[in-house]
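This document starts with one chain, in the form predicted on its own, laid out as structure tokens.
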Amino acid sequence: MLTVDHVSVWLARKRVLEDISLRAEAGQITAIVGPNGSGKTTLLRAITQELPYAGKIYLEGTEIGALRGWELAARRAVLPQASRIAFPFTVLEIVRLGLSAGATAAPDTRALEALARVGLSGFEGRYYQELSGGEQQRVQLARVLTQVWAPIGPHGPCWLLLDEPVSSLDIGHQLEVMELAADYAARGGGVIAVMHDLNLTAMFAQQIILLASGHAIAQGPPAHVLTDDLLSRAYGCDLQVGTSPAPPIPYVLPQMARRTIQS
């Protein structure tokens, strides 16, 4: 379990997250959703220790601040929104950055298998800078996978922490990435993903935390969070949520959205 306990974050003397608590279970996908500027990436960056925060964050009962860098790296891997590479690395070199160093490092076969899982077999010799944005995103996902290859490690479940993992991808590759995340969770790992696409979120996430203006306004399974009232409040427009007949998965109809007039 990954637990966020009353976490607040200040940036440039402004509080951007206030008193956020959540419990993410291994074996599930937990999605963080909300409008732009609501604090989604800030929350993930606090969880990954990239930002200072007030409150407590625990990984399998241990406060993450007490874990050394190499211990965290063995138990969770982070996919940022974007990664800038200044030097001309090949795809294989980028993916191998996720491997353990030293004599215990896994061979190239693991990196190649990770590339195959994200649909990039045969790309290993190409230069990273020559790829499209969506291809680069999948290369970074392959790197993340090599870092926490086994969903359950010596210290318990491992975690994928993904910031907008499908933002640059077409619908086919979006499904491929979300199915990969779902498979990782089904095999015992934990997944926390910042998401914008509410319909993909409803299809794949077991738990959702909905943020607005730095506050958590709802948490729970998709059917409890993705409602007309909650989404309309969070996004500032009138939204309608339907459900598919079988199974009853919520879906959001942007065609019916209407901007809320602010007085």
Second form
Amino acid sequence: MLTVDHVSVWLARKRVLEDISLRAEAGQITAIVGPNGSGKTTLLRAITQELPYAGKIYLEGTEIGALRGWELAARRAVLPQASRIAFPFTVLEIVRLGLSAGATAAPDTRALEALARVGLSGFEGRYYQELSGGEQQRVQLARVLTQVWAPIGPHGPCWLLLDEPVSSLDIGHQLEVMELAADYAARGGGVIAVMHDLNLTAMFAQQIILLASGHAIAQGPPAHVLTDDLLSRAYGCDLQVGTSPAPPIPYVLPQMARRTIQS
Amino acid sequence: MTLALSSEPFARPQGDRRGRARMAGWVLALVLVLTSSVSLNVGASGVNLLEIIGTLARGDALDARTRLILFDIRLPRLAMGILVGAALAVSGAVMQGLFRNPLADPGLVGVGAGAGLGAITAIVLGASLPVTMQAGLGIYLVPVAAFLGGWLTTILLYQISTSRGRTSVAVMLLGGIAMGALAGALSGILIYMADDAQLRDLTFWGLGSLAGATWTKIWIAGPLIVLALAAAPFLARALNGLALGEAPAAHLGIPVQRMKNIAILSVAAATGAAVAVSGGIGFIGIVVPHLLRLLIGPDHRYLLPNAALLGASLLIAADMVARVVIAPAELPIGIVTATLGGPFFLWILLRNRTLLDM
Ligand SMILES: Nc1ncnc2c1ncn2[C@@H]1O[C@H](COP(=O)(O)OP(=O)(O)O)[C@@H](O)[C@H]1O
Ligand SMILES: [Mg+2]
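If the one shown is the form predicted on its own, what is the structure of the form predicted in complex with its partner chain?
What follows is the entire complex, opening with the chain shown before.
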């Protein structure tokens, strides 16, 4: 379990996150959603120890700040929102950077396996910089996967912390990556993902935290959080949530939004 | 078991350049041995390595003149060439990795400018020191001043760019430019005050040379350089991680700030010592890592040791050219590295345009 306990973050003297609490369970996908600038990335960066924060964050009961860098690296891997790389590394070399950080010695073929998982078999010899944005994002995901390959490590569940893992992918690869995350969770790992797409969130997440201007305005399973009222408040436009026939999954279509200006 | 694995002939996947990088290491080591042997053979006097080996093989002793030329002139010069070449190339590669920029060089942390100012101060103002001090420091005045100048500048710059335990690479880059300009201006004032003889010394120092190599200098500069080079393998994984950015490197479990400290201090020590004993030799620090990145890729675990080997070979080769072109006089080595290296580098750049934009 990863617990965020009354966390606030100040950036440039501005309070960007205010008193956020969150319990993310291993075995589930926990999604962080909210409009642009609501503090999703900031929350993830507090969890990854990139930003100073007030409050406490625990990983399986241990305060996360008390763990050393390499201990943390063996228990959670982080996919950043955007990655520019210096120097012409090949795809294989990038993925292998994750291998060297993992908890256990991994076979040499692990990197190729990870590339296959993200649908990039055959890309290992390409230069990273020559790939499209979506392909680069999947290479980074493969690197992150190799770092915490086994969902359950020697210290308990491992965690994938993903910042908008599918935002620059086509629909096919969006589903592929979300299924990969779901599979990781199903095998006992934890996943926290910042999500842009409410429909994919509704399909795959078991827990959602909805942020607006640095506050958590709702938290819980999709059916609780993805409601007309909460989404309309968070996103500042009149949204209507539909529900698909069995299994019932909420969906949001922009066609069904009434602009506040018109109403 | 690892042995069995590594000797197993398994097909390397595409994009795996480790085999090539290791092979390059062996080739470069061989090249270094060859250039070193040739370099021992070349010089103003007609002392010849084959003859020496012949003499030794017959069990005869070498005559005094040959011994002097071999052990007190050519060998220290060779040793210094290897040390300085390796120091400059590895420092360049480390700086480029740290700043995530293929154009970075040790000059960026202020070593070059600071060392230059130190040397110029020593050359111009050294004459006005009390005679006893001059006699005491003697020929070491300039190297010691250069090293102190370089080291102090780096420490100062490091202090400026570090706040709350975090060193900002961007502040360091810009601060280095500012300090470089300042040191340049101070040097300019001193140059203005210099007389003709001092000016000639300054020019020669500024262009670099291995001519002043002595065992004493090597015993002073060598340990610093070797120590700094020995730190490089520990930096390799961190520099690879830093290519992803500072935060992703930290997520990989790399102690980013500690690695920055080690990188900056070891570069300052290595370049400071190198510049102090050989003057300002440009180019090696940029060209060598760049060539190697084209050849074996940017993985620092292989880039750093190969840079040491290639840097040493190149500097020794350049030194040979410097010794023979206008023999019995000598060219400053900086002129050789620039006139041969410049066009070659341009040619490489033109041939590899697409890779460069990465
Ligand atoms: N380094 C920073 N300094 C000051 N403000 C920042 C910084 N990074 C982000 N912010 C602000 O914090 C808020 C939340 O940003 P972020 O968490 O990146 O949003 P998002 O939910 O889109 O990921 C935004 O208003 C942004 O402008
Ligand atoms: Mg964001």
